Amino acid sequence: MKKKITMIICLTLTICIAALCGCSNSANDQKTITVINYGMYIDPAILDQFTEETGIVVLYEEASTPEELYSKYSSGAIHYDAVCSSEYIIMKMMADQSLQPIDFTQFEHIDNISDDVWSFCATFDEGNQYALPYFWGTVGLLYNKNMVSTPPTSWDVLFSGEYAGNIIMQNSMRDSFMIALKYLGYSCNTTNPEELAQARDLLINQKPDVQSYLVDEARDEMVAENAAIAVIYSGDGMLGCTYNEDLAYVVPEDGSNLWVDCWGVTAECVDTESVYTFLDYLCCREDIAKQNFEYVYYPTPNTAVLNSLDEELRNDEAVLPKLDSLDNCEVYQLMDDDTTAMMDEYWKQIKAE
């Protein structure tokens, strides 16, 4: 009997506590959204400001590479409302049907996003339904003005042998092939085995001239003047130029890759209103977008922010790549499995030489 009473008391207590928790939740009516983005890719102060202004709490998750971000998302351990990633991950998620269309008419400041960047996005997101551009940029050359006699205008400087031993390439399969394909005059999204084989041969021939294949360290090596030319992402190139005044960034005229990091709203997101409020605040509202730009320092698609910059900064090609220099640039498309496997095999052959 005694046991029974104790049990009943315990049960009642548990139920009461559970009910109380439930009550307090609904009483507070606090909205929470969960988002994921790359590390160091937002001014963290903005999240607090946002909560202060709107009362919506943002749970912010980070990942360091596109692949890591994708596997973190797809593992399903956390329910995400919005995802920010490279365009090819967004494409993959669109193909998986894990994104829902965004109703941009609910965005108060959507007109601030530049039409040019919308059109980049349209190459993979027809009708601009799923992806909101966050930052964008190019792949180009960072060179040392004291070591390179004439400013390079073509990828040719990487293949002519003139700077043998002083070249840093990106340790990235897709980017290396992009350069070779563009130099040969092909599309970087080609699936033609013949063209890919030519690109591979070009890269194999180039290998003895390459000092090293690096990723994030490329910028530091250039700042330390260990090499004359490096293949680099525009944002990194821009930072390199501020660390060492002898460096300059250029996008070769042969064309290059144009990348756009975008926000997408996941299919399982229910509280779209809060997510829209957050994305509008972060990407579109001028003062916040500017604050974020000054922290991240990558080319922003927000025209209002660009117009507010001073003349010198606005003319810096690394901040805002000139649109006419982008004529030959392409956004990566999602590669089919066969092409991926072939490129993977070719890349190993290059590395094995």
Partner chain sequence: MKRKYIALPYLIWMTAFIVLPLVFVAYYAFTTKAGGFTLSNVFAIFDSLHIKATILSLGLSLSCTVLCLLVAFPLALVLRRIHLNHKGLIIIILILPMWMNSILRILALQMILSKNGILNMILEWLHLAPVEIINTPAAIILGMVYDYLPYMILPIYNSVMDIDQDLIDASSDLGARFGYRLRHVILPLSKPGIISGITMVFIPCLTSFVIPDILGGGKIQLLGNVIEQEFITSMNWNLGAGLSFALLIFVIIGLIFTQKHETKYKESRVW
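Having seen the form predicted in complex with its partner chain, the form predicted alone:
Excluded here are partners and other molecules; the one chain stands alone.
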């Protein structure tokens, strides 16, 4: 997840030229690394702080969805040294041999990463060789308590017609299919063509009731009370609740996606020392990870940060859910090529005018 998502940062011509070269040294021997992540998914100040402390420049690119991120990487137009994406994209890159194993013994603060989250990552990265956990969370519903008659407990609220024109859906193929599949009682990782066709038909029939398909902007629309209910990632949901006390976030009882976004080091990265320094700084060092948590507001795998939070926040399961309380949620698995192509085609049909 997963996943913070907005506009691409426009790089200057000089930066773009450097980015095409990936890890490199400029004329004054300043080291440079190029990374890609989702939008609004890092405190921008951290990049400048990192350069000030280490002398390493981070050329930072953004993508709006997991699929767009993978497309930008795989196009080869820019040489990326590290990528941050959802677990199923990390799995795809592992299968493509696009990632290299990470030597975590080179990370000074790696012991701050939670054993529970390492175990979670091991479900798709056996032996924890390729993925460094960044943030994790759920997909759920952000709703306005004054505009929704009864607190929702099921995805049914999106399909009943009661809130026609007041629904914001995620502009994400995988998440939209997940909702429909879980509502229908199927696994969000199904490869059954009949089940996927049923989910497609449900989403097509729902389309007239959908006000818009958004990602990060959904939170702002809900805060402004421009819709009654929105599908949203948990961190955005919690931030929305802090900005507008009439909002509430819930994970439907039908089940949802339990996601983890991870950093991977690309196979073509040469200056792994600089990349390791950056990832250790961003994810593992307590003060920086806490600064980033307070900006992003998603559950962090950094136990030092968690232990530093006040007791009320640390025990707030709306902000930091207990993994064992999400038994009805599933981790996305990598789809085979045929299923992916089928879902791509179905998504085009759903989004067609």
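Take the two forms, superpose them, and find the largest set of C-alpha atoms that agree within 1.5 Å; that set is the rigid core. Computed from a predicted model, the values in this text were never measured in an experiment. Positions refer to the first chain, counted from 1.
When two forms of a protein are overlaid on their rigid core, residues whose CA moves 2 Å or more are considered shifted, and Leu202 is one of them between the two forms. Core-superposed comparison between the two forms: CA of Leu158 displaced by 2 Å or more. Annotation: Cα of Tyr213 displaced by at least 2 Å between the two forms, core superposition. Aligning the rigid core between the two forms leaves the CA of Ser149 offset by 8.7 Å. Superposing the two forms on their core, we find that the Cα atom of Met178 is displaced by 3.9 Å between the two forms.
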